[in-house]
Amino acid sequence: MTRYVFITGGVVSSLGKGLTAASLGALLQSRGYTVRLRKLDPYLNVDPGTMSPFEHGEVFVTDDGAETDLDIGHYERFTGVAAKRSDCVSSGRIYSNVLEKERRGEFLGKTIQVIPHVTNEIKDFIRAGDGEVDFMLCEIGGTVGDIEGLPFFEAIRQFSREREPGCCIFLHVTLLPYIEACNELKTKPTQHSVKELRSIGISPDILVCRSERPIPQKERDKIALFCNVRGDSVISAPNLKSIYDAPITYHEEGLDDAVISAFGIKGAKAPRLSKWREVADRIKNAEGEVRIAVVGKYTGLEDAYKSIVEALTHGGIANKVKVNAKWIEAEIFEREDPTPWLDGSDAILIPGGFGERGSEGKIKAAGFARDRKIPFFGICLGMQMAVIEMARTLVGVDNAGSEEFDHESGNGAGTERRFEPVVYHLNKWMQGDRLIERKPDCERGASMRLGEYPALLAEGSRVAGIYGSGRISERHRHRYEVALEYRSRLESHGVVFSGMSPDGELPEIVEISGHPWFIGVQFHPELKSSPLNPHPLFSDFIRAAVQQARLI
């Protein structure tokens, strides 16, 4: 029997529901249970794929090509369970499914309403995969009281009543603000949040209380009394130096014990947390540090590069060093010399992105790394900008550029083009044995090359040595690709196309022979990295940065 934990949030957003869910998943795994985590988001977008990174943070892509919320990345990093398309849903997707069914006549002429049709669709999503795992952890996005979230709260209320007793519990993440003037943690916002939740028929079994200060026993007792929960089910969630301290901290606060108790489980195994303690120890007791310059276009919001941030940390864990990332807006280099900004960096990374803004700055950063023999990692658009730089500088294609930028400016083919397209719009590719075709003017949503695809690595290449294999599989999210027609000219200058799609049509990896570490990849390796299993490319990139810093 699958047991369900529904995780909700109150008072304010950004309290860390996703981190709480991910940590609880890791703790239950450490006790020998199997888990799956899901996210139900109330926004009306069908998925986050068309949202600006400034609006919603990064888009996390699953193996099966779903564009999902960044919390799905937390789930994977903490549990190692690969997410599926069925693990993330929005109001937009739910309503779209309901309306498609109505158009097909599946409701037999009935009036379509939020209850029961929308709530039934949500419940169908929740129960998918029922019985496959011991625990299903379902996080409800947003904050209790938001009008957009009401159908989801009603759906989980109904779901809990339809299941057998003891099958579902509710965990509510809330805030205890500290008022400095009176030196007190205030419990009233938590009381009101629980009151709001109870007004729609849901009574929380466990409260996770975010606070900047330790919660005195007096306040814990008060919360338990006024919110009608057990005293040992009031869990403190203090600020942490590292998110990877969370599993151990939550265990010490009794979160997993409270969940086990709420379900009435007897004889549960004690958690085995040695691996998480080792991760926490490596972060706390780093043996040095490296400086990584990250040249991007969304650097004003760290969540836009959340998986990059964490993968760099994982590379540091693998090498027992602290990674200090210096975030640099690429547009700066379009008006200033990059030298003062990049000098002193032990390595340079250019992450993915879309659009022309900042592209010339990224090209300059790639050239700086190539000229100065500084370790360089280009991901997706970062790889494309590195290839454009080498086409201009090494091959002599002065107007080398990307079709993406011509399309963005409204220019077409022929004499109207501003750039010689070293990077072109990917209009067809193979997905297994199926041909996928896309036109430049197709709908934006879910129209890219998305999800996991294999690549073959050149024998003797740097990347083959890093992976320890000649065949890999990585996640993609892009609609532009490096043109093969420039391959021979680039290779004559030491550029190696070291990774290719199995049909030999699409470049997946380029590297430079004779450079300490210069690799560009078309995929997103950061999406498959975790603290317990750092991605080999990030581990080796940080190793190269350590060498650059002369720490070893």
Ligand code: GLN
Second form
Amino acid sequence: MTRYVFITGGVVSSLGKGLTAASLGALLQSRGYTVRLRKLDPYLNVDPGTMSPFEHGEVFVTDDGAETDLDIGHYERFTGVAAKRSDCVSSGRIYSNVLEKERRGEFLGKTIQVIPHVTNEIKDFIRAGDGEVDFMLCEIGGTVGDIEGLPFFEAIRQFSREREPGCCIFLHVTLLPYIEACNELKTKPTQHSVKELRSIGISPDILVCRSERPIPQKERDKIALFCNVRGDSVISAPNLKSIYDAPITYHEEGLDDAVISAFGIKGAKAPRLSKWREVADRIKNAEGEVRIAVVGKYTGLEDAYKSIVEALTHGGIANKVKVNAKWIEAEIFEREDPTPWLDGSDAILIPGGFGERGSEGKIKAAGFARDRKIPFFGICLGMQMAVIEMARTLVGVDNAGSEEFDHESGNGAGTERRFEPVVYHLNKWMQGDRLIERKPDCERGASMRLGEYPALLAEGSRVAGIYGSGRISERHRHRYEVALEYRSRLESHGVVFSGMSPDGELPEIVEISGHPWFIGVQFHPELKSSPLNPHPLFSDFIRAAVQQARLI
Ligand code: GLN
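Target state, the form predicted in complex with glutamine; input state, the form predicted on its own:
Below, the chain from earlier opens the complete complex, with every other chain and molecule after it.
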């Protein structure tokens, strides 16, 4: 039997519900249970794929090519369970499914309503894969009381009623604000939030209370009494130095015990948390620090590069060092000499991105790293910019550029190009035995090469050594690709096309021989890194940075 934990939030947004869900997943796994985590997002976009990173943070891509919320990334990092398309849904997707069914006449002429048609669609989503795992953890995005969220709350209420008793619990994450004037943590917003939940028919079983300070017993008792939960189900969630302390802290605060007892499970195994303790210890007792310059476009908002930040941390965990990331707006290098900004960095990383803004700055940064022999990691757009730099400087293609920038400015199609397309628009490729084709007028959200694709690594290359394998599989999210046309000219200058798609058509990795560490990848390795299993490219990149730091 699959047991369901519904995770909701109250009082304010950004309380870290996703982290709570992910940590609970890790704790249940450490007791020998299998878990799956799901996110139900109330916004009306069909998926976050076309949302600006400033709006929604990073888009996290799954193996099966779904563009999802960054919380899915937390789920994967904490549990190691690869998420699927069926683990993430939005109101937009739900409504779009319902309306498609209506157009197909599947409702037999009935009037379509939120209850039951929309709520049924939501319940179908929750129910998919029932019986496959011990625990299904479903997080509802947003805050209780949001208009968009109501159908989701109604659906989980109905779902818990329809199931046999004892099979669903509700966990509510709230905030206890600290008021300095009276030196107290205030429980009233939590009481109101629970009242709001109960008015729509949901009584929380567990309250996870975020607070800046430890919660005194008096306040815990008060919350238990006023919110009608058991005393040991009021869980304190203090601010943490590292998010990877969360599983252990939550265990110490009694979260997994509270969940087990809310389900009435007897004789659960004790959790085995040694690996998480080891991670926490490596972070706390780091033996040095490396400085990584990250040259990007959305640097004002770290959430836009969430998985990069985490993967760098994982590389630090693998090397037992702290990673100090310095975020630099690429555009600055279009006006200023990069030297004072990049000098003193132990390594440089250019992450993925879209659009021309800042591209010339990124090209300069890649050139700086190549020239000064500073470890360099270019990811997706970062690799494309590095190849453009090398095509310009080494091969002499002065106007080398990406078709992306010509398309964006309306050049290219029929009109004059500004750039020689060293990076070109990909509209046909193989996915296994299947030919995928993109027509120029296809919907924006559906025009990318998305999800997991294999690559073959050149024998004796640096990346083959790092992966310890000749065949890899990594996640993609891009429309443009490095053109093979320039390969031999670049290779005569020491550039190695060390990873290729199995049909040999698409460059997946380029590296430079004779450089301490210069690797560009067309995929997103950061999406497959976790603290318990740091991605080999990030571990080795940080190792190279450590070495560089010692050389300086
Ligand atoms: N904009 C580039 C492309 O579409 C790179 C995308 C990315 O970095 N994810 O190919």
